[in-house]
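In the block that follows, a single chain appears as structure tokens, in the form predicted alone.
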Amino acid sequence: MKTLHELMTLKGRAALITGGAGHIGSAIAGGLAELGADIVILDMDQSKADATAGSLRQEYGVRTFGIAADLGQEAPLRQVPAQIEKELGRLDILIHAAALVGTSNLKGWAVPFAQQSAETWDDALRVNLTSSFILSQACADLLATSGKGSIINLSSIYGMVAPDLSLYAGTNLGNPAAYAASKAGLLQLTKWLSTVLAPKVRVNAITPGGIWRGQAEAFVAAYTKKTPLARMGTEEDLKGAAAYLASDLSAYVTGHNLVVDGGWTAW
């Protein structure tokens, strides 16, 4: 029997990861490195996935590096297998972290429902939705290759409730209807997949709640007082959730959502 290190270890694996020189994506590509995994990080810039990159390096010792991709864009997506196999020869974790959020300064985005646009929805979709899709489909023969195959989606409690709009009263904060459609769309496409692309490569899902990052003392004392555990999330809350389904500590767990909310939608 494996101990729990055993399980655990990322060592010789190599995980992609979508947003990953992003706030959340930055550290569970930390906490990956930390179990041993090389890392390639995709993001919209080269100089901030290769500064990542190299931050993981010096403080690992893992092999990395960045690629500059937009995820609105299929053609550039479907190179990275390729890109990855070519420099470390193996891909055994996709993780998809990188999305458009309330905060994004998009026109018709982050405004009244009768505001926002339909070329936003569009926009949101492909970069929240039908990049992991391709992505997935673009990796899954070398994830399979692997034997250790595990690709995460991270989605948001708003793609399993609905939003309290009061909690935005007076903030700059919004709640667009793409981002929960995409985020409750990026849950199905998980449970699809964990069933298409089984036994070799499981999926699974991580359910971030709200992440403080300075908002409004208002916002941040309303949202706390809705959850059960009394804070906001932070990144470091999602390090151990990405370890465990990137890792043999899950390996007979796949369809599966691990919702990290400090209980928000416990009831």
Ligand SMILES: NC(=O)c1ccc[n+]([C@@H]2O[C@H](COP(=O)([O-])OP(=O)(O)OC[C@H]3O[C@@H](n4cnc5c(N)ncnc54)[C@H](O)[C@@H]3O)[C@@H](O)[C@H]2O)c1
The other form holds:
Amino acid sequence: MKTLHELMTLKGRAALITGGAGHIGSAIAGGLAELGADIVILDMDQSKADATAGSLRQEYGVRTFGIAADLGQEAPLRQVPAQIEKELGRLDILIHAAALVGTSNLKGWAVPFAQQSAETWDDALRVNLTSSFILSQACADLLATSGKGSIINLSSIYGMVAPDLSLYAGTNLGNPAAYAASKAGLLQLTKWLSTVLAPKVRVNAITPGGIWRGQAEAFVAAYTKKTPLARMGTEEDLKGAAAYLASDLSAYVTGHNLVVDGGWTAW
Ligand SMILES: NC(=O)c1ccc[n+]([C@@H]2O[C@H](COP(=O)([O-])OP(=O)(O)OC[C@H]3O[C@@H](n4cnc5c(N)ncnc54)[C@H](O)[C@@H]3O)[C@@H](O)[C@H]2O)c1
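Form predicted alone done, so how does the form predicted together with the ligand look?
All chains and molecules follow, beginning with the one already shown.
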């Protein structure tokens, strides 16, 4: 029987992380690099993607590079697997962490329902959900060739439950319908792909709860009160979940939603 250490290692594997220059994406990338994986950071901005990739290379000595691509556009995403195969010779792990999030500065987005726009709804569905469909499809053959293929989609508690708007009272935070719908869609896309891509590729989701980033005190207090583990999340809380689902630690797990929310959705 293999040791936990052997099951956990990602040496010789390569991971693509969308939104890899973001808060959670870069934390997850660091965790996988620590376990030995080569890392491709895909994000909007080339310099940010390169900077994240560069610091991983420096800290963990793994092979890394950055790709700038707008997940709202299909054509550039279709080129991504060939570029990774050329640079790294393989792809074993695809993590979709990019999203238009509550704090994204968009028109008709984190505003009261009556002001939310269909145009921004379409943009959010495109970036948050459709791009995962496109990348999963484009990368499927390469992931299957790996023999260890693993796709992980980052959903949200708002893809599972409805918002309690009283939490947001008196803050400039909002809760867009499109965010919730896209994240719920990701959970079902995850399940759908888990049988369609089986047995060669495993497909799972991670559902984070709210991450602390210096939000308004009243919001943090109200949010914490609803959280059994009595605090907001941190980026670090997601590292173990990603390492588990990316590695052979979860070799018999597919179609699962790993909820990392301090118990927020438990009641
Ligand atoms: N922060 C939270 O409280 C929280 C809670 C639940 C779920 N999540 C989910 O976790 C994931 C990461 O969130 P985060 O808090 O790290 O957000 P973040 O904004 O720090 O990171 C998101 C990244 O996605 C990139 N991105 C956005 N649009 C893109 C596009 N069109 N093309 C390419 N890249 C694009 C951004 O540049 C950014 O680097 C998201 O899917 C988010 O929905 C976050």
